[in-house]
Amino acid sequence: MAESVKERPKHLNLFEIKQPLPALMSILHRVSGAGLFLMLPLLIWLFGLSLRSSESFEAFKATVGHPVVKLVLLGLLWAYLHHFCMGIRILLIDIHVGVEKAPARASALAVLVVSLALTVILGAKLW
């Protein structure tokens, strides 16, 4: 019995792949949280710094003071908003609302959007 297989990529490259703004979205969700997660010893340990003495708070401030830091920051506020904004579209999708391709792909583009409005609103603050 010959049976026609399918030849399968050897090197898939992908980023050839042309992925669809839903799918970047939900990446960029992955990538956000890991992000934050992977960045929280050093979140907690500038709030301690912030609270542990007067002292500490000078450190702290010549700490968030520094633009390197700053810039860390900025993508941690970006991070949170963009993971935020996605889990509340993910939300509805588990009720099922916005699943159809059209509202899916309006909904993708406004958590980007609103992600990256947020970001500049609060960093310029930040900065």
Contents of the next structure:
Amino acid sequence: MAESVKERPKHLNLFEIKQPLPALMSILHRVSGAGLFLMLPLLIWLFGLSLRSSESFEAFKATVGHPVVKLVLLGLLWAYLHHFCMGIRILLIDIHVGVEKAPARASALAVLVVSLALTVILGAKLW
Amino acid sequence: MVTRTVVGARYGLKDWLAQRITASIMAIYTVVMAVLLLGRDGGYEGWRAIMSTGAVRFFTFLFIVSLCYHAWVGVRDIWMDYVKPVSTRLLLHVLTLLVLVGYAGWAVQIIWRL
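Please could you give me the other form, the form predicted in complex with the partner chain, since above is the form predicted on its own?
Zooming out: every chain and molecule, the one shown earlier first.
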């Protein structure tokens, strides 16, 4: 009476399995980093425009005042802040702070909340 | 026979450490610059004055170099995870490296001209 080998559920479809919060934050760390990399030319161009002369500074202000650019920059602000907060979390885990499951989940939530809150606060202040 | 897998780049502890060091430099720079910049008005003269200070230029240069090195390691990891054909991966690695070196030069000349 050989007991049949238990069929373990295999949910490797990323759209079906429920990812724990730290995994989602980790994915967002990658997504935000990739987004920042792709938008680097825009950011460097704006940086140069803002510093070259007082005339180019006016052009810079007009450019960042455009609604579409504003929206893109707000997205990049979030990407930067998320990448920043998640980076701090990774550095802390590297030095063995918050490695256990409960604090790791709490800090992942903190990354999500703090980066979104900072995006709202800084976004409101800058515009 | 030893099977060698061509990955297109060396990686490991050195890059892991570089990623942490460059991240720390950028994090400190970000906080210091946020404190310096957020309390002031939005005019051109003040912005230019802050950015042309010797110390700020020095640390902005460090930030730019850190950013490009950090982006190189991060983007290369993305290619290594998702792009399997060696030739495509190598091409993407080289293109990433080239644009990042170009970006670094572009950004540095902006602060160097001040």
